[in-house]
Structure formats: structure tokens, C-alpha cells
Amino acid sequence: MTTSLVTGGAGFLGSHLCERLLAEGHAVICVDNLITGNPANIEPLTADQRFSFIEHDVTVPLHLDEAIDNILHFASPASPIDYLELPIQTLKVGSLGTHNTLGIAKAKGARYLLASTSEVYGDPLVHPQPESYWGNVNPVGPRGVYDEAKRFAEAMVMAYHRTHGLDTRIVRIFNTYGPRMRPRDGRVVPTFIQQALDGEALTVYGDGSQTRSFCYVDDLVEGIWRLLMSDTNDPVNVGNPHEMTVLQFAEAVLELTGGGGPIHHKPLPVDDPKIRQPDINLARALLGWEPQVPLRAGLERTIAYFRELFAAVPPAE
């Protein structure tokens, strides 16, 4: 049996991830150290042997006995209000994490895949983003902090295929939605979703001309999974290029809701990128994979999942 470790795994790509590889006939090694990771996330998994767990922080080195085929790297603080409270910790995990489980997938022969992101294109002044484009990151800003940890990731991973000849794979994710985002984590779908299902005013930052492009869960983690199975060891984008402005997205999430006040407009965030859309060409031609769930579609199931854990949960005030 083929037998995937996957760091970050209680997250919320981290464990959608988890819950595929299972489906594809892995054995699943889930590793978290819970700083950003929910177990709640990966609790369903849990009835299923071929599922194990292992709370750790992977920027210190971790001991496995069995063989492993597949390390696919996902541990990261991921959202602003994460990466800004903890900048340490995200440097840590993009540049200890990645050396640990790299050198983990050495002992074992293992296959690698790290999570990136399109952070590393910081502000871009190309647009759309190909993976040709280097970037145009403020080292020393806040923002910084996550997406230098990622180029440093990239680097030290393609340096271990280089020196090394290791099987790696490089994905650089876009703005993903869906079920099990964390409610209050400081990205714009579950901030929109909370604050509509609350009747509060929408916080949208600048003016809301600045663009996204946002991909849901399923269509990512089927990019993903086309990736590990590839023979790319390039980095290639995964996202959906359908770009549009955060105004836009705000009133298509009052429109689902039903709900919300006004939209109430806050100064922009210091590096915080103008425009971002994916260029998908790539993963068009090396993977046959483009993004297949409507935006309406996705929204409509987060929406639900939020519903239902406010339901449960009520949120804090």
C-alpha cells in the first residue's frame, strides 16, 4: 500500500487532502502541531485504520520507522492574521519544516511536493502570473515573513532535486475557499461569510478595486493530486484565473447570504497585493487540469458549512 505523509494536515487544505489521498487507496500519515490546525477537521478520518495522526512541530526533526512514498508539505500558518501574530514560527516551518521533511523524504526515497504559493509573485507587475515570473516581494515588510519562508521553501527544495536527485513537486496555490476554512483567520471568504451571516457591515480594505481569483477546495486538491502523479518538477500554478474585484466578490457573498449591512471600506493593508490571477497554461498542458466549480457553486457550499458551524458554534463575540 502506498503510504502518503502530509504535514499540516488538520488544516483546512491540509485535510481535504488527507481525505483524497484515503480515497485514492493511500495509508495517511497526518502531521500538526495544532498552532492553526483544527482537529475537528480530521476527526472523520480517524475511524478509517489505514489514517494515523501524529501531533508534532515539523521544524523539529521527526523519527518515522515505516516506509514512506509521498511527502507532500502543507504545515504553514497561511493567513494574514496568522503569518503577522506568528512571523517566527512561519519562517520556522518554511525553512526548518521544509529541511526536515525534505530530509525525511531522502532516507526514504520518498516523492515530494511543497505547498507554495502565489505570495511568492508578492505585488506582481506581470499580469496574469506565470511560474516564469520572479516576484516583486518587500523582503522586510510584514508581509514578508510568509513569503519569503515560501521562495526559501522552493529553493531548498529544488536544491535537493538538483544535489540530491530527489522526485520533488512544487505547487504555487491561489486564493482557495471552501468548507473548513477557519471562521476568523483573517482571509476575505470567511470574514465576508461571517460578517453577512452576522448582519454586520462587510469590511472591504482600499476601495475594493484590487483583484483575486478565487479556486474551491475540490478543484485544488484534484490539481494537486495531478501534480504528485506528474513528472514535473517545475513549479506550476494551480488556482482559477477567473479574476475579479474584492468589491465584486462582497456583494456575490451578500447576494447568497441574504444578509449583511453595508460594505465598510478600511485603509489598505501595508504590501497587500493590487492584482492577482493565475496564468493556468501550464497546468493546462502538463496536467489536463483547469478549475470546473463555478464560483456560485462554491460559494453556496461554504456558505452552508459556515451556517451550520455557527449553529453549532456560535461565534465569539
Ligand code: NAD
Contents of the next structure:
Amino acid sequence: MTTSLVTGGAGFLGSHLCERLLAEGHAVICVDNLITGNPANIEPLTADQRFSFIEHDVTVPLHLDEAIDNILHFASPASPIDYLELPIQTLKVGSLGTHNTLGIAKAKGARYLLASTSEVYGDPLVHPQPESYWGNVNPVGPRGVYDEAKRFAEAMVMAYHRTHGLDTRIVRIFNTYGPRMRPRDGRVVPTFIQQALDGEALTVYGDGSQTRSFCYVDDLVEGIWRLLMSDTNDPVNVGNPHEMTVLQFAEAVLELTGGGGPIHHKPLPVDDPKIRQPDINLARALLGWEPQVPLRAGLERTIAYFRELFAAVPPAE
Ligand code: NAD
Ligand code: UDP
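Show the other one: the form predicted in complex with this ligand, since we just had the form predicted on its own.
Okay, now the whole complex, with that chain kicking things off.
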């Protein structure tokens, strides 16, 4: 049986990925220190004998006896408020965590896939962003801890590929949303949904003219699966090119929840990218992939998840 190790597997994306890998017939080892993850995300998977969970910080070396065919490195704080609160852990998991997991891949002869990010493009000067764009990142700004950790991780992955012949993949993930996001992780999707469902004002940062392009989690996981199965070593963008302003996004959430108070503007965070849209021509050509779930359908599923969650456990302040 194929065995895949997923770091950060108890997080939002990692748990969906574990589920998909099990569905593809893999045995799955999930490694997570639960720093931003949630055991409830993987609880339903624990009934499957092919699934195992190791609570471990991947910045510390890990020794595993079993054969491993794939390593998918998803461990990292991912929301701006998480990585601003955990700057050193974020730098360490992108650097030491990537080095340690590449070491496991080399020892086991495993394929390696890095979860990188659109943040490697920083506040982009090229629009939409193709993989060939080198980015516009402030290394010493508050977001630098995340952006530079991921840029270092990409460089490390390419070095292991070139030096040791490791079979590697890099996925540059653009804003992805869906069930199992943490209600208070501060990212715009769970924040606006929670605020709207609780009848609070939606907190739009700045004038809300900055843009993002939101991808539903099932589409992302399909793109990652296809990338893993491909023979592409260079980075590939996976995201939904449907771009909108944050203000338009707030209006969509208000319409679909039928709730929420007025929009309340707050200061724009430092170095918040003004525009973001993936150029997905490479993913289309190499993987035959493009997103299938329109924003409305994805948001309806996500809102239903949060309604159910809040009915069971009201969000903590
Ligand atoms: P998340 O916070 O839900 O998941 C991250 C997981 O990594 C958590 O379970 C956390 O406990 C774990 N983790 C963090 N540091 C660790 C360490 N040192 N050792 C072991 N586990 C550790 O976030 P997510 O949105 O699921 O993001 C997953 C990955 O995808 C991250 O690498 C992130 O950078 C990348 N990504 C996500 C998005 C997105 O829109 N969701 C966009 C770009 C990139
Ligand atoms: N944002 C906002 N209100 C919030 C949270 C975020 O207006 O309560 C904005 C944020 O400034 C950014 C966009 O929404 O322009 C997306 O933010 P998020 O934290 O989801 O991800 P980012 O793309 O910045 O990593």
C-alpha cells in the first residue's frame, strides 16, 4: 500500500488532504503539533486503520521506521494573525521543518510536495501572477516571517531536487476557504461568516478595494492531487482566478447569510497585498485542472458548516 505522510494534517487544508489520500487508497500518517490545528478535524479519520496521528513539532527531527512513499509538507501557521503571533515558529517550520521533512524524504526515497503560497509574490507588481514572477516581498515587515519562510522552503526543496535528485513538487496555494477553517483564525472568510451569523458588523480593512481570488477547498485538493501525480518539479499556482474586492466579498457574505450588521472599516494591515489573482495557465496545461466550484456554491457549503458548528459550540470571544 502507498503510504503518505502529511505534516500539518490536523489543520484546515491538511485534514482535507488526509481524507483525499485515504480515499485514493493510501495509508496516511498525520504529523501535527496542534499549534493552529484542531484534533476535531481528523477525529472522523481515526476510525480508519490506515490512518495514524503523531503529535510532533516538525522543527524537531522525527524518526519513522516504516516505508514512506510521499511527504506533503503542510505544517505552518497560515493566517496573518497566526503568523504575526507566532513569528519565530513560522520561520522555523518553513526552514527547519522543511529541512527535516526533506531529510525524511531523502532517507525513504519518497516524493515530496511543499505547500507554498501566493505570498511568495508579496504585494505583486505583475497581475495576474504567473509562476515566472519573482515577487515583491518586504523581508523585514511583519508578513516577512511567513513570506520569507516559504521562499526559503521553496529554495530548499529545489536544492534537494537538484543536489540529491529528490522527486519534488511545489504548489503555490492562493486564498482557499471551506469547512474546518478555524472560526477565529482572523482570515477574511471565517471572520466575515462568523460576524454575519452573529449579527456583528463586518470588519473590512482599509477601504476594501484590495482584491483576492477565493478557491474552494475541494478544487484545491483536486489540483494538489493532480500535481502530486504529475512529473512537474517547478512551482505551480493552484487557485481560483475569480477576483473580487474585499468589499464585494463582504457583500456576498451578507447576501448569503442574510445577516450581519453594517460594514465597519478598520486600518489596513502593514504590507497587505493590494491585488491578487493566480495565473493558472500552467495548471491548466500541465494538470488539466481548473476550479469547478463557483464562489456562491462554496460559500453556501462553508456557511452551512459554520452554522452547524456554532449551534453546537458558540464561538469563543
Ligand atoms: P492551518 O493553520 O489550519 O493548518 C496548519 C497546520 O500545521 C496546523 O494543524 C498546525 O497545528 C500545524 N503546524 C504548524 N506548525 C507546526 C509544526 N512546527 N509542527 C507540526 N505541525 C505544525 O492552515 P491551513 O490553511 O490549513 O494551511 C496549511 C498549509 O497551506 C500551510 O503551510 C499554509 O502556509 C499553506 N497555505 C494555505 C493557504 C490557504 O488559503 N488556506 C494559502 C496558501 C498556503
Ligand atoms: N480582511 C478584512 N477584514 C478581516 C480580515 C481580513 O478586510 O476581518 C482583508 C485583509 O486585509 C486582506 C483580505 O481581507 O486584504 C484577505 O485577508 P486574509 O487574512 O484572509 O488573507 P491574506 O490574503 O491577506 O493572506
